[in-house]
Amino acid sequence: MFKKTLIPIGLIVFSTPVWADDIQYDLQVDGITCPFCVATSEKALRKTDGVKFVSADLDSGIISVCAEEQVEFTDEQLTELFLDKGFTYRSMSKLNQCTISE
């Protein structure tokens, strides 16, 4: 009887998935001035395969992304990102941790 329960318990527990880490990027974008371009700017990140969440901080201009830990942004494409929006990138850190949730 205890090796009918074993069996089981032990398939759902090596059959869980194993959650990855993620991580975040705080973006410095300037022409970020309306509630508009927030949302403008939000959605775009959000079709990237991988983000979270995102949030920004209008009186900043800095925008936080939430993304799991194989995402991996680059310079050269938030540049094009976020001139095809109409805004200007200016520079991104990465932190190992999220400080942001929905």
The other form holds:
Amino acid sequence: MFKKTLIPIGLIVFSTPVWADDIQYDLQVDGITCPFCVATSEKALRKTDGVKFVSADLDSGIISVCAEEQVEFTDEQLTELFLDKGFTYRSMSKLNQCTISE
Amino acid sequence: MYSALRALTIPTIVGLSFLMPFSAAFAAAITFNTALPVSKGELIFREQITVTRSSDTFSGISRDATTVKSISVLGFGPTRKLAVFGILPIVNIERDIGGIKSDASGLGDATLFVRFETYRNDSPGRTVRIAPFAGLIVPTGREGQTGDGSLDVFGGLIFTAATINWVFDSQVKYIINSEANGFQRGDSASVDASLQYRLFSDRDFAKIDRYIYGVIEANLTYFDNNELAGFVDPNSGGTQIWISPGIQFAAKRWIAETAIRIPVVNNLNGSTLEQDYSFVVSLRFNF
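Now that we've seen the form predicted alone, could you pull up the form predicted together with its partner chain?
Below: every chain and molecule of the assembly, starting with the one above.
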């Protein structure tokens, strides 16, 4: 009886909660050359619900966005977003997990 | 009226522009404000302090002047291509002419201008942009002391090119000054260029969110003679070329920068007081 009670409690206490998986978008953006450019792009991307953090590699011109699973970017949306910030969006690739950290 | 424009011949403009390698948009020049970057819906604020020292001896009389300006610049991007700017200086001038001292301080003449991007070519890690601009210099200063009392207009063109390792900004600008109470400052034409070169790019302290730029700028200005009660003032106008080495520390949301402006050509007419140097320090924020 004791064993039967303890095992489920132990499982609950020591198990790691599982949330929706994070995904990562790698965005190829042209014209980004400086910390200012990264900051203004980050600010715009973070306004999207579900975006957790953003990282940029200026050498490759890739902005990586770690977001909750339900976040769906479209080419049209990103084209407009980056035009507003003064840059040119080219393409994106989607990964099923985040490889970047804040 | 347009002789200032004639003085800036095409070879001069082209020559000065190519003194520095091609250039860009984002760290932006220290000695001129027209290239400040601002995105749609965002604000940029720059606070700049300049100290200019002038001295010489004319007909055995020593003359010197120290001008301190606190210049506030606010820019906003209402659309993707359009940016509007306001510049408000506070001026203090101290003069000593043959032992007779005088000073003036207060609001200087404000500047309002718009810039419209007409060309942009982005590629990975680089960009080239061209934007004409036009504006007004409003007589908010005290006439004859911290301002010249007239409503003046200006226009020009900004060319900017940037990579992740360097930025180049250049502008041509023409100011048409109008007359107020018998005094008309001469028109002026200028060509300015700024190269910002990224330093320590392989070091951790100067990566991604904080860049350090070494800066070299050149400014060529031709001033037409002033007119007083319809008569040309022979002790006004001329040509100046300044070289300004400086440094910028660029973080994601702010830039600190400083430069010293050194006149390498001070070809001013008559007894016009010549400037010795000018020191600039400024802080810039993006919101």
